[in-house]
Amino acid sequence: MQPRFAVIGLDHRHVYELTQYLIEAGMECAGYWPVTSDAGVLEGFRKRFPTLTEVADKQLLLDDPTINVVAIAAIPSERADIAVAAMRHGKDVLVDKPGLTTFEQLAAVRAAVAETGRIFSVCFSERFQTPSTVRALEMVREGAIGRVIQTVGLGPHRLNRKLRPDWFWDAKYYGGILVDIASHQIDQFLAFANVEDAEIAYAAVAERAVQPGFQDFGEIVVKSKDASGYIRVDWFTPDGLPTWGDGRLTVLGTEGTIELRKYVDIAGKPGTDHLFLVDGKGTRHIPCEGGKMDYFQKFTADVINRTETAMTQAHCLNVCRLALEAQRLATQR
């Protein structure tokens, strides 16, 4: 059997990625609904995927049978209601973050996937589609730094001002700093501390320096029961970076630690998913670029099979709730 999906909501970039890796692993593009709030994203799209069909009804794509998956990269507000109709048409889900802006979306996805059976999964690109992340997992979880205790997750983002479309700038369409970014932070924390839920202990945003009525900056203290995560987020990576924030990831463990520098060594070593390692035995450069990712392999194997091999469906709703209360908790600064 060779799935078959759908693009409906080619709002940001990101759906360019998942197209493109939905192919690659192995599913057909049985077109997509062109209505777009970025004419140059439209464009992107039409460049990179030229044999791609436009449908100019997105209905005639949820009512095709043979369809399987939807993928959704609309305005993050109007996600959640393309998700639940898709799944209410027996379509499996595959959405950007952040997948939900709002708790009663959150219900309405939850009570979607109960009724349905069909999967919701948001693709954490900063986890998914870095194979430095997903080689320290693996090394995690081999036990290479023994228990892990905390992380420290940062996502610093370049502003791009004149490529933003006007609902860029509301929080009531991105769901606020917390909500858009943070979830990548709030996920890899629940995968490396091994657990299905956490609590957010504290939460600020603020409206540092973008604009007025713009989050620039965020951060928040998530903890488990034996794990705690500091996370912070903002829009001020300096247009002398050559890529569009340094992401990082510090895990720390009872026998060493593991720090991530995904995107960039600044001034360092060349190229892109650094890995370094600090243990009993000494420091190690590990160089991750063209390694493993295997998110897409397996989502589309779950739809498929009907298993939860990509990512359990309480981890990704757990993440959604986690943002969202972070969100509603954060105080402004």
Contents of the next structure:
Number of protein chains: 2
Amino acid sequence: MQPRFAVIGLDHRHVYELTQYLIEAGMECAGYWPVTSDAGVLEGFRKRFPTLTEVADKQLLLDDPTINVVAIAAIPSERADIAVAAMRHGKDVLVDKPGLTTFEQLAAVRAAVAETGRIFSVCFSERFQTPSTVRALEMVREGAIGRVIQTVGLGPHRLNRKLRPDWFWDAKYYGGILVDIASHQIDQFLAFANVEDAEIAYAAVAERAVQPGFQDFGEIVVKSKDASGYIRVDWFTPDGLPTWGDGRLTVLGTEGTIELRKYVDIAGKPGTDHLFLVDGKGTRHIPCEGGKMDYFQKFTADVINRTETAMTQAHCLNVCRLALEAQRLATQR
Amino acid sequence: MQPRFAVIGLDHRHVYELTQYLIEAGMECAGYWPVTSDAGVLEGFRKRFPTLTEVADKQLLLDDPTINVVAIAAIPSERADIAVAAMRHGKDVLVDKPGLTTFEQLAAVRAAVAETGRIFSVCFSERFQTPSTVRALEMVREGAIGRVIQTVGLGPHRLNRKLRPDWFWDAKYYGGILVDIASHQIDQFLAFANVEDAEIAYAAVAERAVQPGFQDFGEIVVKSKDASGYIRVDWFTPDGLPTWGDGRLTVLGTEGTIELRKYVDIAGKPGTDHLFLVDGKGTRHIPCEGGKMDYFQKFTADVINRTETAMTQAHCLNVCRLALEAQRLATQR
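Following the display of the form predicted on its own, present the structure of the form predicted in complex with a further copy of the same chain.
Below is the entire complex, every chain and molecule, led by the chain shown above.
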């Protein structure tokens, strides 16, 4: 079978990638609901995908039994409702991060997953869409640096103040900075530490400079039995950086370290996806740009085969829960 | 006047640098006490400084009124006692880090400083002895990256298992990993955030792999009103790294970032002391190897002029206190 997907929720530009990669993975796009809080996103979508079908009533998409998957990049606080509706209509879900923004939504998603047997998959793009991260995880699983002791994930983001819709500025909609963007690094900690769950040892958020009421800095210490992870996210990418953020991941092992410079090697090597390995033998730069990324292929296979090869459902929901717990802990502080 | 110094405490190799840099800064070495827990350190000292005078009774050095300064690199837990004795004999103190290992020692040092007016200076070498850090601090003070929001200090160290004396393995002597090596990064946080004091928001230590009872991993979150710092220290430098540790400092500002690769740029540029600046204009590599380092010159001037230009006494003692607080918090956990 060739699975078919619909797009409901065109509020964030990430919808372009979700759509593009699903098509490249072999799915057919059955149509999209052209309603948005951000006219620029819709305009860009139409420009990129001029042949796709607009469906004015999203219920038609939900009711269509030939549609297997709903892809969602709505306002973060509205994603879970769409996801639950999709699952209740028999569809698997691929959602931009964050997949949800409250504990209530998490409970509703968990219940829908349990009762329908559908897949709720959050696309943690900072792992799945960066070949250096995919390669690093393979190397770590193969034992390249011994046992993983710690990860440091730095996720600076460009503010792009003028491009942002109103909901970007209100934590009620984006869920707080840890929910919104630190879920990436939580996902990476669980993956590299090779554990299904963890606990939040420390979390903080701050409003340092952007504007009152807007969390522009956040940090987390996450722990498993044998490893810990430090996570920092912020909206302070300097204007002079040639990309949206200098995303880094450092993995400390008992026998070596791996450092990823995912999107840029500042004042260094050209291109993206730089993997630096230090082990017992020496130091090596391993270029990973253009390398394997198979999340969308695996997700497509999972839709067909009812498997969970792209990411286990438990992992995905644990990341969501840990992000919520970190945000709660930080906000109570 | 040309100040004269004595060396008491030759248990750590850092004594070589303390001695060398004091001589280069213009002080005269009046002699050293050739007693050590580590015969290799003494042997190396004699090889490096064959013309210096050995004084078998350290009391003779303390009692000598022509000696102005005592330099100390004893077993960490014994440094404060020597420092207090030196101050009580009218001498200023230059001590390898950590300067002390318990709250009782801190109180005794504070009292001696207050009552004698002498200087107790801990040589935080990862700042004072790396020109990239000296330069970065100048640039930050000049406003190169706006207001400092956060620092990340990573301090991996090579274990060198076979070179270590017995006291290296027992926290009773080294004070715990946060006291022993994280005091560097606490010092750097205070310096870059431009605050005299801070508080410990989180701290943890772990025994991950080296041997039972030995803290091989530690981390701290330190906070001031307007900034925070994450610190990680460990003993897991891989054998293939061409130096003892890939020490990094990242300074996040409202208008830019600075990253220091102090001792090596892995699989990258040759040499040490690499400063990477990202600001509104672009990305730049600023080589700092061989650049200015003036701690020892300033310390020497402070000894002569009774000033505190190298480091304020309050800063130094606050770093010691914060390291002790972090260690206590982590150990209670």
